[in-house]
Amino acid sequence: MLEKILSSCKLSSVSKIIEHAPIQFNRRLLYTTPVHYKKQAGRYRVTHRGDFPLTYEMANPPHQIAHRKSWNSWNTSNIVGGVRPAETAVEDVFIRKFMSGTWHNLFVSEIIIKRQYNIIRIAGIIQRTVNPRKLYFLIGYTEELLSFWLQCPIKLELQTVAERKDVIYKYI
């Protein structure tokens, strides 16, 4: 049937029925558009009014870790031959769920997690918005806890601003 209308149009028209031809031609595989390499990923949009504010870590693309920033989790249990990567990750998503749960709001910078033998240590910057009482009892109240559930030393290194705008870096 297909042979027949080929005979009977023209060369013109031809190209067009082999480009909507169904499967018997295999044309469906060969992809002719041009690839767009839109790296978006892990970058802010700028906003029309410049008001978006962003943080040193937030202000450096991806490409500049190990360069500019550093990693938020610190453990060598990626590298080749290395134990438990598959728990180390779940437990560092643990940890961050649980650190922005117990301390909510406080956090004005992004968790970091530094795992050093068998301690994990915790850091990053928090608001000064809590009494001084009730910060030492979230520290010893994370620390106790995480340690019972993790099973190692854990260690918070925290450090105080008084605003969140102390520690924008530029607004986009």
The other form holds:
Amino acid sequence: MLEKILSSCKLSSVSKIIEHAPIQFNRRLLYTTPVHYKKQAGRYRVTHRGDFPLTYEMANPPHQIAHRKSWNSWNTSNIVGGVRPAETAVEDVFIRKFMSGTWHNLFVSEIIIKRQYNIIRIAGIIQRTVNPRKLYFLIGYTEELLSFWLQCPIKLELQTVAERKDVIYKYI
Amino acid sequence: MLTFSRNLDKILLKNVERQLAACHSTWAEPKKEVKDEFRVLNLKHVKGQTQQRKQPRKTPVLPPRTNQMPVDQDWGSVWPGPRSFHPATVPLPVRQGYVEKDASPGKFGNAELMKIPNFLHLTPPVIKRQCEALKKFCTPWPKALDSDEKCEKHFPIEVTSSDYCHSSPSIREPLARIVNVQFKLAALKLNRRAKDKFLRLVGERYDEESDTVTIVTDRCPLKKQNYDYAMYLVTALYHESWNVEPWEELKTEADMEHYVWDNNASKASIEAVFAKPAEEIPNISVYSEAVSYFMNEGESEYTVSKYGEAVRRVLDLPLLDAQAVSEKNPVRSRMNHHGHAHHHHCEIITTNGHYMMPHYVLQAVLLGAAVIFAVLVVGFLIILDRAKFTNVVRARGQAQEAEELLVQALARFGQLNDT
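Complement to the form predicted alone: the form predicted together with the partner chain:
The next block holds the full complex; its first chain is the one shown before.
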């Protein structure tokens, strides 16, 4: 591979030298290009009109976790000596996907997953756009199905707001 | 019937999207009111047919419970167990969050308050109530065990193991199997030989400073098994250290690890000197201690001086000034010596020989060595001087010879000139 590149660059003499030298893949190279700290994750672009709504969670970029905002998953898996970190992470992703699909367009906050002993408590803020009867059904449905899949008790602890505007922190 | 107008206008489309993102769409449940038979496709955005958005359904919502709560309510029944924060249930004006140049966000619609763990279910009266409920399952502390010393005396073994509480569906934790058993060596009834053997068996598990033996067992999968194994180890160690093997009787004085004065020739010789048993000799304990200390610690300034002092005491000789001072403040002299072990002079006091070389003989030997050394140095200097002297003499002789040769040569030259 290296030879091909070198020959294409018409550096045959160099390639001959390198031909006999063992190729070391673990060598360390000096990278002189200036670093471009273009961090984009968890940040929102400012709009011209300044009318893009942000919740408190969205308004604070990830480096503010543990300073201005806290984590959305609470468990002991990732502390030193914690057990089954990978399983916990995958289960959390599954719970989030299930919740956002089942409670479609109802959650106006992030889904907070708190684990205590073998209990999983799912918290969040929903808006009151559906019938309370439907909400009761969804709560039972979610708790039943998730506890069947994850084999542990699930509790849903929801708070309702009248509309999405109630959780908007600022507009950008 | 609800009419939907489709806007081709780009800006309007963007607006709609944004509103969709920002607000909840209510299109999932169309109203069943019938205005026209058919929906009209409004290609050009005619002003008369504006988009009709459905107003969100207004469900009657009760005011928060906190408004109706009496002041003297039983909070333990309102919030019985661990639960995420709920603003309508907690009658506290709490706030959480950071806002630049403004007050923090309030408790309604605040996800940060729901994230953090709360202890609203563990208020002091609730804890008191739970303790009262648990009291009937507890037994009083035995009155006889009123001090730590008594506890240690009656329950010498201390067993430590850990339980782990993870937030996981499994209650298994491999680290919970480890059992740590500690006890004081003094609690075991062992004689000197058995204690020595016990210490050899436990090795580094014995801590000399606290006189504690620590046994950690983790090889079995369960805590119970590890505990049983640890108890088995303690029992086996105890009985094994009392065992005497036939080959142990073959141990001679040369195999001893420590110098024991009672077993050695030093005792026999001092008994021979005083012609009475060692117990009756005055100050013998000082002497035996000094000899043992010297033999066990090795030769150093401190051990030698201590030995000399002991000899003077036993023989009832006057003490040296330095020894009298060291007697007054022994700690300081102890600090001066730092246990330099010089084993090459140990045989001056023989363990199995028939003579003993006291302290003053050692001084005489040292003095003789010093005199010999001084003589040697003086002799060397004289030789050096002589060597220098002969060089000068030889040089002078050579100069004289050269002078004579010159005189002869000049005379010869004169004779040649004359002829």
